[in-house]
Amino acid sequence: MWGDMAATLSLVIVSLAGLALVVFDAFNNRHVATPWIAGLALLAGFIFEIVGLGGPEGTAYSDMLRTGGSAAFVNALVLGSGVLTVILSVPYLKKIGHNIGEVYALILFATVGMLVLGAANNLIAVFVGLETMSICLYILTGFVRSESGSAESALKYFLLGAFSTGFFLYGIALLYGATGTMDFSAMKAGVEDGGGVMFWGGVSLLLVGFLFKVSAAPFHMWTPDAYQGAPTPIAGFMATASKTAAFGALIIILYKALPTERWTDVLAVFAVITMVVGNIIALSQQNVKRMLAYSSIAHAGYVLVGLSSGLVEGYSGALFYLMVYVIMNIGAFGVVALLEWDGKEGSEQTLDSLAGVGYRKPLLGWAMVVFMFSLSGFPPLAGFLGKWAVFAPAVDAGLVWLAIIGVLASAVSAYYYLRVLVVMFMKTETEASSKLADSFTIPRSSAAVIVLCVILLFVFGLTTSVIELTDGFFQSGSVATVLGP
């Protein structure tokens, strides 16, 4: 047990910090140390996982969880997203008058679920991580109870999430009935002996649950409402960390448990639907957060393009894209959080309210330029390299048509991304239907997060070293021992 706890030290640290925060906040409500405890715990876990990237892969807790390698990479992204979210949340929650300790405890517990999900090596671990994460996110979405929009968003998210959980559980039951195991590698060996209708029925239901969690169409309906009603930094956390953990688990399941030739075409169809629906509907959005929500749906489609290839290059490219996606969206949601004016977590804020911001608040304006161009896929930013990393394996796998659709969808997305910049730099304040106050100051902590995200997008846009690192997660040697043949 002690060896397993040492191998999953980040999980242990974040879990204990969450429990400590609950007790601490009960006696020291709204204490200034609360976010520091949460942030330092997440940072410690992040450093531990970064160190684990270069170490050997292994398993813990009777092979229920994976450690090192791809699990460490996914966990590092989740923990890094958590650290940046805590930093952005402190001034934001003070501004809206809801700087309560429970928020930071819930962020930690949601992160615990994501760590279990991203490192899962068994369907039971997947379910435990998924539900731990989801329950915390339901509460975080609606914790501003005074706003009807926030409560409505949380209710929609909860009801649809509970419905998807039913599909997920039935899928697990069918897979267990067909293979007699819930371990990923053993499951693949079982289906090679003949899976039948029960196995593929279970796979179908399992995919429904995963596609819901990653906001893939047509299971995306909860996403714009949840993002619009949730506090903006929390919406950024949901858009990045939860999607990264869910995709991390899906990648391992596809690689270890399912015969490649049987599911690639299915994922390709979902990738097309997701890219088209996300980008087309985003074109008509006037609310900034809803536009970013549909944007996140489209980006789920891009990741699915890489997974559709069925190649190790596609898996590694998907992991790299998730890293880039985390950086872009944490930065974009951080800027939007600072530019809110409606007093309702941005749920009523229109794009026109950002008119002239590029000149009045140049740091936010030019940072948004970087984020929007990167989301569009322009070089030399990391968004371009990320899309290359998922489209190129699809071409190598003979899915040229899918890569072409992805490129065209990305070209369409440039319209609504660049429209943000047009409003911020080319539209005067007098032309705006609603005006943003000039009096607010940019907190140094938030500015530091935004600048860091800008720098990282340039750094990762000019190097392929991370892609080469993720390629190693799916190659022979010690990795094969963990990920299976």
Contents of the next structure:
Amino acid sequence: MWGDMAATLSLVIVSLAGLALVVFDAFNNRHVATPWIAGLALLAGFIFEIVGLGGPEGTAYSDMLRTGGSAAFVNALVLGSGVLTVILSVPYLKKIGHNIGEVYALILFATVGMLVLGAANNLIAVFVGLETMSICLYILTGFVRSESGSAESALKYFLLGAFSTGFFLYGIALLYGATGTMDFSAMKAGVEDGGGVMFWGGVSLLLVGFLFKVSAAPFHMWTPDAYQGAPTPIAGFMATASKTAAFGALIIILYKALPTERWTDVLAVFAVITMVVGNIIALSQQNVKRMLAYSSIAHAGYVLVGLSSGLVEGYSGALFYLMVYVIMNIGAFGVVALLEWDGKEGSEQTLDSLAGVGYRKPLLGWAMVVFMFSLSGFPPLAGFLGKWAVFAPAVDAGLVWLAIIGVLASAVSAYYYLRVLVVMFMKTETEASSKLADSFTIPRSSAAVIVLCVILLFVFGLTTSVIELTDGFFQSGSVATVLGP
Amino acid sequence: MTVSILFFVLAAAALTAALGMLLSRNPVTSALWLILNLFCVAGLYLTLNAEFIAVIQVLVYAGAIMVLFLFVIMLLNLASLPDLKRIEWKRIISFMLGMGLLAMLTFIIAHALDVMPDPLSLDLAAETGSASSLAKVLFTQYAMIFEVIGILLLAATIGAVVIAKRKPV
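Could the form predicted in complex with its partner chain be given as well, to go with the form predicted on its own?
Below is the whole assembly, all chains and molecules, this chain first.
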């Protein structure tokens, strides 16, 4: 047990810090140290995972969790996203008057769920991690109770999420019935003659649950409402960390637990629908947060392109894409959080109200330029390399049509990403937007996060060392299992 | 032999109680019928060697959830509820026949597709159904999962308090 806890030190640190924070907050309400405890615990976990990134792979807690390898990578993304979210949340929550300690405890608990989900080696761990994460996110979406938009989005998210959990659990039950195990590797070995109706029924229900959590179309309906009503840094956390963890688990299930032959076409179809729906609907959005929500749907489609290749390069490309996606979206949501003025968590604010803000707040303006260009996939930013990493394996797998649709969809996406920049730099200022620009100074902590994201996007756009790293997760002696039955 | 006699006696009692709950015209009587039904089902679990589920059935359903039901019934103003219509036996019988047919068809189709699992024997259930065998895996193999579920429940409790109680600040 002690050895397991040492191997999953990040999980232990974050859980204990969350529990400690609940007690601490009960006696020191709204103490200034609360976000520090949360942030430092997440940072400690992040450093632990980064140090163990190249280390050997293993399992912990009687094969429930994986350690090292891709699990360490996904965990590092989740924890890094958590650190940046806590830093961005402090000034934001003070601004909307809801800087309560429970938020930070819930962010830590959500991270615990994501760590279990992203590193799961067993369907039980997947389910418990997914639920811990989701319940915390439902609460975080709706804790600003005085705001009707927030309550509405939380209720929608909760009801649809509970429904998708039902699909997920039923899928797990069928898979257990068909194979007699919940362990990923044993499950692949337990599939008899290509699996029967029960096995593939279980797989399809499980996929429905996953596609809901990563907000792939046609299970994306909750995403725009939830992101629009949630406090903006929390929406960034939902968009990045929860999707990363869910994709991390999905990748490992596809890689370790399922025979490859059947699901690749299914995922290809979902990838097309998701890319088209996300990008087309994003074109007509007036609200920035809604636009970012549809953009995150579209990005889930790009990741699915990589996965539907069924090749190890696709999996490693998807992991790299997730890292780039986390950096871009944490930054973009961070900028949007600072530019809110409607007092309703940006749920009613239109894009046009930001006219000319780019010149008044050059840091935010130029950072937004980098994020939007990276989201639409311009070289030399990391978004370009990420798209290449997911589209190239699809071409290798013979899915050229899918890659073409993906490239066309990202060409469409350039329209709505660049429109943000047109509004911020080329439209003349209105009275409202100049008042907005004068109404606040950028907190130094938020500025640091945004600058860090910008730098990382340039760095990862110019080096392929991370792709080589993620490639390594799927190479070591496991090629045979991929090509096998 | 006694076990199978007990099984059918309890099954008949459970069915009677379920019908009693549906047909009773008074909400409190309905709830009491439901308690009897839940106890009979707990007894059925016992005859199937699933001791742990039997105890949980009594504790959770017959205990906690039924108390909740009774509280809700007592808090409601029963007099203001709409009058219940008389029971239409013709519709009930046709419904039961239809459901019976559906169940048989489902069974045959499932049988033909070969998705029916083999029933577990009572001996196997006796090995795994007790509380100690459950606890053994729960606190060794699934210990970490068990702890994370603790965190999940704590988070849900905190969330309920935050959303329901906390005054906007």
